[in-house]
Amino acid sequence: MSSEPVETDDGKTLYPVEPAANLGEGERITVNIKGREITLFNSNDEFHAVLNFCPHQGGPLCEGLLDGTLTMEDWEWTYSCDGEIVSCPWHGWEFDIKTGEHLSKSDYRVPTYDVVVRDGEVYVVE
């Protein structure tokens, strides 16, 4: 496996993060890619990459609790998105790790990055 970035034919760069086997379900790892802290999550057997920066006050977003959320429909609460919602440890702002969207304020979102797995290595795509 390569530890150096890989250039693709379509002009993208793949940054190696971790062998997929080393990141178990529900685990995460934060890496520095081109001066940005990006956290790779293994959630529900999928990998997601999110910038480790809360747009509220700059907290380390991805160090917070990874959980689900409650939604109400027809006056009935339903738990959903298990393992897909990260809460900033500073003030509890919640973001979807798949989309980067804030759960209640659509004006706020965090950057997300595509992720690929090649030959057992997980890469963040830029």
Contents of the next structure:
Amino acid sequence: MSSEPVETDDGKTLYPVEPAANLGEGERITVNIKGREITLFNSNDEFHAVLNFCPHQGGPLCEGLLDGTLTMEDWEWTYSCDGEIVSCPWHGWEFDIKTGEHLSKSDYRVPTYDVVVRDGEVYVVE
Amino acid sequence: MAQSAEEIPARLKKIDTIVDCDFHVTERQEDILPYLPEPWSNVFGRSKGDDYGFLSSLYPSAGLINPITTGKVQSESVRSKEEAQVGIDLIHSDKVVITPTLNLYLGCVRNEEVAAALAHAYNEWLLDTMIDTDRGMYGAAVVAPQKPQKAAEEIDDRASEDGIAAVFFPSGGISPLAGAEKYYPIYEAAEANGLPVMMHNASGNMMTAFPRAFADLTRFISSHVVAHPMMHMCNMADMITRGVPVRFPDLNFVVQEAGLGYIPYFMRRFDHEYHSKKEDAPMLEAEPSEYIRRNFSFTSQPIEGTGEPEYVDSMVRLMGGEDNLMFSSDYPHLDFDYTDEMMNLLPSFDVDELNNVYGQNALETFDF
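With the form predicted on its own done, generate the form predicted in complex with its partner chain in the same format.
And the full complex, kicking off with our chain again.
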């Protein structure tokens, strides 16, 4: 980390993660913020921060494959959401990294965090 | 991995010993082939097969898509004691009984001599590479059901080895079924050596044997116990996974004469599978159990467990029976149910719910 946490006017804290230039398209980095492992993804040139913990059985969700998923339109198989779906490497439970929602089970959700970029540094907002 | 060996969950600390009785290795064909006895060592020694073995001719596969083949699940390699220790630490187990992966498919290898040789080779590799009782690493000696006499000899040879804790019987895909006299030498050898016989399928190898399995059932009881619910579960699993209730949302199916307990079991097992394999059924917009509740009804006869009202009551609750169960008698067949049989078995049901089960659900389902 290259800088200290920043307090904002509205009472939130920005935790510095990495200079944006260091995290290329499709790359990710996992950091410890207040005892929680949070993974920052650069996917489709957007940053998304997701808790590295699968709510299913506690697996390291964000170490898993980041890709899309097979879906169906008019009864034809299609591949969609490329770069937006992370699959837990333990059991394959799939979550949308933008929203934290599980693809099929609405009562399962992994925490996500807002991300801001200031002066070239990527911050996770809490 | 997120958890380390030191971070034992609090609830597990209360348990004295944790034994993991189905701890798989991920042996590959190339691990086993060097141990093959002659003449197979010579014959197959010229070829290594493909990388994982499933696609080669030695171990048949059904070729279904799963989260490993699509790369969603990063199934760990367990082909050394060090790799096994990673899993043991993760699960916090004190002892494990090591079971195979590739050799789950041994039961459907057609050449029975080759099957016996592959079992022998796996056991050699297991003992050489994986067994370590000081580290709690025990193993099950694989036998080939296709060659029972050789299997019995294999059991006799392996039983005294330190760390062999069981016989592993790859039960998926076998024909005839496990009750056949053909297998008695295996059971006799296991019994004589004081080893349990582990039975373990793989879904891919069961598929090769389901029709034969029905045909191989040799008694009425065994057929009647499993045939009705198995056939219903196969049909419903196929219908829902391939979207029949999505195409025909207003169509109702009435599923009959298979008992009750399999219904809540099937719903929950189906949901459990679906949530890690959604892209295998991408047209579904709800859990499989929701389609079962919406599009399927069940008739009551024959009710199992009638000596235990609390069992029947809880099964009917768990299947949502107040909305989807309909009384049936099956009169005059030999296992028919008398009219008030079920009512005495549903103590938690109020009058409205009993009315549903005895009539209202049928009135809403059938076009009277």
